[in-house]
Amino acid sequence: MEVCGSSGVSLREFGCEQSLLSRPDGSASFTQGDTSVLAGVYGPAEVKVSKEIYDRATLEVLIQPKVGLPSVRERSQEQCVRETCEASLLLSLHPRSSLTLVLQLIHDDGSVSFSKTLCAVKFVVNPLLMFLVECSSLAVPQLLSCFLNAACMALMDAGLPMSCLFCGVTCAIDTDGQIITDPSAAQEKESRALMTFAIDSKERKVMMSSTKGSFSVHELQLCIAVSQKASEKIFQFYRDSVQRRYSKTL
């Protein structure tokens, strides 16, 4: 188990362990604060004719809650994770095949709050933004970032070709206008806005955005800049974790 503490940018302790499961082609367990997610990747494998795409692989993302059946919230999270993974994976190298990513929530820190209000945000064209997938507020921010990080580590463990890595960073804006990275459950409840960004490892561009609450365009740009800075620590953790794992193997 590799563990990274917080220094510089305020990030809570997180950890990762790969190749936990024997049946999937790749697996990883990612812990972020008090939230823990287990991810498994299956494929490339044979795809159903109804889902076959002639020039690339078909990616399916399944999110399982801790108890009960998946709901609308899980479907919203699946869309965010799936479109982020599709932007990163080189799916054209495996045409007419299927990839399945299963994310199982092991434990959450109690910050999962279901919102019935869908918030649509209009983004100004900015060279910092590569492309944005706009998700509803049903995708719980802090939990979504942990799903993204677990998915990336599992895809790496499976050895699938990727154009870049990605990570999830959550920011909160409190009532005083202060930006908090990787907020706790109490900080999320007291904040007036929550944002989760998927950042790519090559140019630190935004691949996906999920927002909740009210904020200005200036505050959005500040949160993007803070998330890009925070992503450097997460990508460094990725590198250290994989390097230590394979150095032991060799």
Second form
Amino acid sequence: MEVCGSSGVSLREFGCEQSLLSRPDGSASFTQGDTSVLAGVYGPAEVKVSKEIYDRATLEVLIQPKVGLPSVRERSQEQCVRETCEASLLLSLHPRSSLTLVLQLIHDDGSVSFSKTLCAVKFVVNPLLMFLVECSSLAVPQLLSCFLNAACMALMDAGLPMSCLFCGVTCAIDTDGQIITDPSAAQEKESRALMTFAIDSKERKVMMSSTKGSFSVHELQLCIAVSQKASEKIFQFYRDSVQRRYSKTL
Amino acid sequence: MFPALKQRVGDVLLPGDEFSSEDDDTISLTDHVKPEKVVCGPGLRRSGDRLVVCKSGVLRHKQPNMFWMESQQRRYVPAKGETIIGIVTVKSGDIFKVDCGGSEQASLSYLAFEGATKRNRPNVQVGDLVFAQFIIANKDMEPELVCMDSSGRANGMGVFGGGGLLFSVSLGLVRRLLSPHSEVLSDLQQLFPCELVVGMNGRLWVKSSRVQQTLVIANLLQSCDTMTAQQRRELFRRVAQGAL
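So the form predicted alone is up there; where is the form predicted together with its partner chain?
Below is the entire complex, every chain and molecule, led by the chain shown above.
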């Protein structure tokens, strides 16, 4: 949301709550600015023989949008989240089991619905045009980082063994070449490039990146450095919220 | 590493936190140095020469050298030696398949009961509750249960369950109930006389003289999960006075 200069990244406010659902084995809700996501984890549970892997657990990620059925956009986001989770979970400790992660978008700040209303208008005129518009807004970066954060907190809440934590950070490069972390919907629209990175907690390396727009290699490296700095805040927030949870004397 | 671990006992740790032996690399040249041994329990893993935390929770310590992560979890993972409440799902030939709450169904042989022989089969039907312990429970093999201890005696294990109520709670509450000098258990004993079976897979079975009392105890135990000690004592006191 803020424009960052040479030092000091600022992110919108975020909040999180763990163990709020009673049926799943682990659940968490993560709010970043106006975007709010609810995550539920089931596992390690029984797996269908067709999907079982002999030496590790089968992770399945399901993303439900706010309205409508999941589409191609959700499938690409699911793949990003699944690959990040598979890299940080110790899947070999639960072979022939299934882990299911369900992410439900509760509220977003309008960047998604903009493209959907555009589709509804254009559909009558030209169905082909509607398909093109859908493709261009395939992976909304700012939602993806919120999904990643909610997924990490839910996996921790479920007690699944992990080798490291991960967090999602979004960067935007606006028309002047300035790098903005955690952009709002308005800033996203005016930017010429949008990037989401998943950063791990041990060595601050990039686990997953999803980019849209045009940028130079130098700008990419600058964005990665800025995201790594922003991830420190998010990991400190994870630590504080888990400490608050365990501080209740039972 | 031992002093570094000791220092952080009682702290909340997250997956990815490490303990390495590089920090204390000063070895005395005059004293006799014994190699230190650290026993890692659930939540701690060894990776090379480092100890890595793999579950979020509180680091606990037991003398002389045992460390583990105490975390709040709902899903059970079978472990050898633990006693659980299982539900018989399939009766096929010589073995029963028992649902123990894990990722796979466990198998229970018909000969694993006290006094069972090929002629004298135990009376177990599909849907029965069994209190059994794991003799094989690892990630590579199908878990196996038995209803007797190593000397062949039942020791409280076997089929049970007429007239009671089975319900699920979190694993943390079950461990608190089974710990020595459990506060929850002592508070419960002062309420109504009841029969309670505690399975380490998060299942509890309770039976009291009246159905109403059974339901009250079941609700109390399920709500104990999320209450602090003070709130729990307050609630039990209100129930004892007959408010609920």
